[in-house]
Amino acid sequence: MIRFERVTKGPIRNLSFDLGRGGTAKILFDSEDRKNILFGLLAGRQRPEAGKIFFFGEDLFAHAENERLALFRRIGVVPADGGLISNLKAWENLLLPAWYHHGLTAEQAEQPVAEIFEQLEAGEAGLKRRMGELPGQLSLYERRVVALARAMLMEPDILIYDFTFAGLERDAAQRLMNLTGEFHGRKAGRVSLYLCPDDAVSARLAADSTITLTQ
């Protein structure tokens, strides 16, 4: 589902790994700059200087841009800062990709989003009320919840988490971990790839394999 063959970009040198159907993996970093480069490669925003990147058995950069975009409709990405559009309300950010790609209406999205919030904790009613606010008015945790819900509505085959648990209180990080684990198991063959700082919080994250990219 994801394969890197001797990929080099800046400080990332000759990185190879293969993550098959249904697999989970975490990649640990001691440098956020290095993590950002890898995230850019995974998101198709940067080209490797050497090596090849495959999604679903397809060489990512052997395709024209419109063909790459078609591949990414099967891939969900949760950026560390949420990646929300600043002049759209949280609810509009959450719904936009599913509406654009799958024609999902607000009424159709309401129940699955409510279920996501319920899995986080019983007191998420306050978060529901904040869906009418702009991203700049939300906390980091709230922005990541919106980004998670946005990605999950697309029902991707691959979900890439970018420092999703970093910088949060222990309980908040654990709630998000539990949610991503439950979501992973909901669809046969789904792949989850976590980019994580090399810290105690990330050590609690269960994964089939761990890759450490440190000096």
Second form
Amino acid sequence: MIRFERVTKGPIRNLSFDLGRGGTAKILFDSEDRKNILFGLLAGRQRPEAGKIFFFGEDLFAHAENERLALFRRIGVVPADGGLISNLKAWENLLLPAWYHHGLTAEQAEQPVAEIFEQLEAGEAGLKRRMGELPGQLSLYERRVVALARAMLMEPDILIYDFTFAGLERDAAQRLMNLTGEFHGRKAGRVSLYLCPDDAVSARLAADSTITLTQ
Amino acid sequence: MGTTLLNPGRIGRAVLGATDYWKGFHELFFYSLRRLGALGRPPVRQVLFKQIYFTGIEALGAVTVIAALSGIVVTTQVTSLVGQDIALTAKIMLWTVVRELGPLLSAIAIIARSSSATASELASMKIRGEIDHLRFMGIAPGDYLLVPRVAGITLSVVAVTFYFQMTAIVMGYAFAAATGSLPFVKSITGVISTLSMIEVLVSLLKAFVFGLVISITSCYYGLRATGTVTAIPRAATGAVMRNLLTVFLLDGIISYVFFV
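Right, the form predicted alone is done, so what does the form predicted together with the partner chain look like?
Starting with the chain above, the whole complex follows.
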């Protein structure tokens, strides 16, 4: 489902891996710069200097922009800063791709979103009340929860987590970790790729394979 | 001063800048035209409605004041010049308010409010990486950001222009009637009987062209911003200045083509 063939870009040299159906992998980084380069490659924002990247067996850079967009409809991305649109409220952000692509209304989304929040809140009230706020008024944890719920509503085949557990309180990170693990198993063949800092929190994350990208 | 103006480097940069602008303008114009169907998606329509609300409805307060004052100034000047000649006053009101002031002042009001706002909003979204975030969601940034803004601003400029013309004429004659210079009902009837369809259509054509120019230019300056936050005010001022120059130029061209 995700295949890197001898990909080279800046400090990343000849990176190869193949993440098949149903697999989970974590890539550990000792530098955020290195992670940003890899994230840029995965997002199709930067071209590799050498090598190829495949999603669903298709070369990411062999396609025109609109075909690449069609690929991304099957991929959920949870950026480190949440990747929210600044002039939309949290709830509008959460709903945007599902509303845009599948016509999902707020009423239809309420139940699945409530379930996600229930799993996350665990004694911490108020997540729902924060949905009327603009992204600038949300904490990092709240922004990531919105991004996570937004990706989950699309029921993607591939999920890419960009430093999703980094920089959060231990409990909050654990709750997000549990949720992503549970979500992974909900659809047969789903692939989860975690980009993580090489730290103690990431060490707790269970994955089928681990790639370490350090100096 | 002369040396600066004749500096080849400066002239070269200005030519390159203008060439880039027209190239970008054509790209965005044809993209918007090709992808107009994106307005069928509810989230895109939501952006369209927000844009119409911001550019059209929220501008009405300021436009009402400008239109009323313009109407009053024109009728005062005209009646001081031609006296109580209702037919001639009506003709001059049409030439000035419907043909020129309506489209031009409405466009200027919208450039001041919406052009700078649109350019800086898009520039800040671009700098914060939000355009890429839309791509991650499989959403074409042009469909979601460009098409509804171009449609919303263009429709708003046309509607605001029509509103400006009506307000200026009614308020101008109301003021003249209040000061005893002209009878209100007779004057309004005089304007309606003098008004031809071509006058209305050409003024609305002007408004439509101005709307397209304002919206596409604002989006162009916003979407080409790169680097740091200093690019945001640069995008806003660039859009405003380019819009003002282009709108005045087009106003002259359209007036010459249809009325000379």
